[in-house]
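First comes one chain, alone, set out as structure tokens in the form predicted alone.
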Amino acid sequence: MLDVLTQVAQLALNGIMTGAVLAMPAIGFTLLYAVLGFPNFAVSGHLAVGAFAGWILNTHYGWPLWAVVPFGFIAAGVLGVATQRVVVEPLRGAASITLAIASVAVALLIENALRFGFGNTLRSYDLPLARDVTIGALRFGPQQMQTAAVAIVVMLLLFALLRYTRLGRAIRATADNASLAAVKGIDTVAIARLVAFVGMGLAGASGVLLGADTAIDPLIGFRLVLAVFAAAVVGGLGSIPGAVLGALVIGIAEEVSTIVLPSDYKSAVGFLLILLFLTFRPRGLLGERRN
């Protein structure tokens, strides 16, 4: 019995570490949804762009992880602004499903461009090996701890931006009611581009952290987009605190599920949670009720 409890505790700990990193693209996804009004699945392609941008600086130029995370953010964010202007803005006023399909097309275009440029070979970051830290019966991977810590710092900075700055108030006003925000003098087009930069940048930064913890290929974002979407749905689409909570729920649930499921099938947990929440609590854990 004690061994089982230890195993569950270790898996839950791993899930928290995974969820902390997954929270970043989930926040980006839900922020984009709140302001733009449609699920932007192009986060998967931008996540991969950030991962490869960081990998180039790390392996070719010897940059440490803490230095390449901002660059992954910027690379994905700049591309996010470009796709916002070229793809999303010309479709302004189109139905949400049209924009969602367009975002899938953008993701496929980016991922195939990366496959053309880098191939399908798995690539690893050049980081020093370190032994796990053991506290009691639990093991902490140093790389996992570092990536989770960076993710937490980035999320706290974003929360501070949205909560305590004039720019953050403009973003929240646009998310609440874009038409009213425009009447109040807020440039909603500029806010949408800024949100595209921040949302996709968060995805790119998480791509760096995920790549540092495992390995990368052009489809790294494609494999994670279901978990990102599940985290946003579970937490409540449009709720940033909900995205964090949803990411932790998904991370823990996927890891703990490996007790009874082969690890190859743990992504099915995301499908199951999406189905359950859309059926019984469509607004998610922290989302607001919509009339």
Second form
Amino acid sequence: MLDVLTQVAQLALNGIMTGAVLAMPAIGFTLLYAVLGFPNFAVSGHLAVGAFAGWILNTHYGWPLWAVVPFGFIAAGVLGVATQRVVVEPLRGAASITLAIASVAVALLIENALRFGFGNTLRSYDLPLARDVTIGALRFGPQQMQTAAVAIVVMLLLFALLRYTRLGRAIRATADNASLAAVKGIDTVAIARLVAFVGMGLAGASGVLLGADTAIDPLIGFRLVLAVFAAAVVGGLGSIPGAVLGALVIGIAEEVSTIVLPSDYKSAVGFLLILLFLTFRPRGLLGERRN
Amino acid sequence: MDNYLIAMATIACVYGLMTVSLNLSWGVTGMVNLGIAGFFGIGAYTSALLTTRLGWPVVAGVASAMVAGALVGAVLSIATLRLRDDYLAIVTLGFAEIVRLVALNELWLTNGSDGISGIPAPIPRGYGYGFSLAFLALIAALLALAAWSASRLQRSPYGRVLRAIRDDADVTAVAGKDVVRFKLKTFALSTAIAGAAGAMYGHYTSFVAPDLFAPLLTIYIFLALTIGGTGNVKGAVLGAFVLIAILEGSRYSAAFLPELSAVQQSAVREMVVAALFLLCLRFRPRGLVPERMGAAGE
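Show the form predicted together with the partner chain, please, because up to now only the form predicted alone has appeared in this conversation.
To see the whole picture, the full complex is given below, headed by that same chain.
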């Protein structure tokens, strides 16, 4: 009995660590949705770009993880602004669904560009190996703890930006009502680009953390994308605290599901939760009630 | 006719079924199906399993594939039809991945990545050239039937409601139409057609595997429909043929880049497809055959 409890506790702990990393692209996805008004499926490609940018710096130039994360953020963020300008802005006025489909094509374009350059082989970051830490009966992987800590720092910075700065207020105003924000003199086009930078940057930074934790290939983001959607939908599409909560729920649910399901089906858990929430509570855990 | 051309025309007809399906949901009604590859897969496996394991006749297999496609489409759309259209996009995109996951992992049922081979055809394969021609005639007839029914449907009062839903669902609801019911039925019909496409593909090549319905397939269909013109059946069918021409053309042009590895060549092809799609959306969103906006009552 105690064994089962320990096992569940260990899985829940792993789930929280997974959730912390998952929260970053989920925040990015939900932020992009709130401000730009369409589900931007290109987060998967930008996540992979961040992972590869970090990998180059880490393995070729020997940068440590903490220094590589901001670089992954910037690389994916800059690409995010570029796709915003080249693809999204010219399609302004098109239905949100058209933009969603276009974003799938963007992801395909980016992932294949990576495939062209790096091939399909799995690559790993060059990081010092460390022994697991045991507290009581629970095991903590130092690498995972480090990635979870970095994820938490990044999220705190984002919260501070949104909550306490003028810029953050402008972003929240645009998300609430873009035309009203424009009337008040906010440059909504510039805000949209900034959000593309931050949202895709978050995906890129999480790509670095994921890469440090496992291994990378051009489809690293694609494999995660279902969990990202699930986190955003469970938390409430458009809600940033919701995305964090949703990511933790998905992370824990995926890990605990391995008790009863083969681990190949981890990503099915996210899909199941999407269906359940859309059927019974479409605004998610923390989403606002709106149509 | 050249064997190669016959084979390409046959594949184009299979794709044509999928563009007709997507036109019905996305082009006419405005419901985006980013999981069309998943429905293709459901249809392919349903018919393949029933005909190889249980020895059902091909006709019954294809019919069951359509039923399976319709049922799954109905279930997925029920969860999302009352919500913004974006949710259907998320759910269908995720669904296609789940289908692939199941096909890869349930070895006892699907044989995993090895796929199912030895799927029977409705016409004896031993006829060789005769088989290819007869199958093309069959699939072309099926496509013609689907296209004809879809365009009849579209021009009927029912189709007018669908277009009204696409253009403004709220106004349509105020006009007394049960929007959710219309959407549910239409989506199930469109996924049934996608299921039929998958089933026919399996019976043609005698082999299905999870690789066949990678997400790329969905992009192909969106590209085909966008090239041809959304909202009308002629454009949908034309788009499928243009798509096959582009794909085959790019296969030949890859020969001009011999210094690239196979992985790089396929990466270039996929990039070309994605870029073409984005260019079409930007510069020719109404396609080669634009939708005609008929006068009321036409």
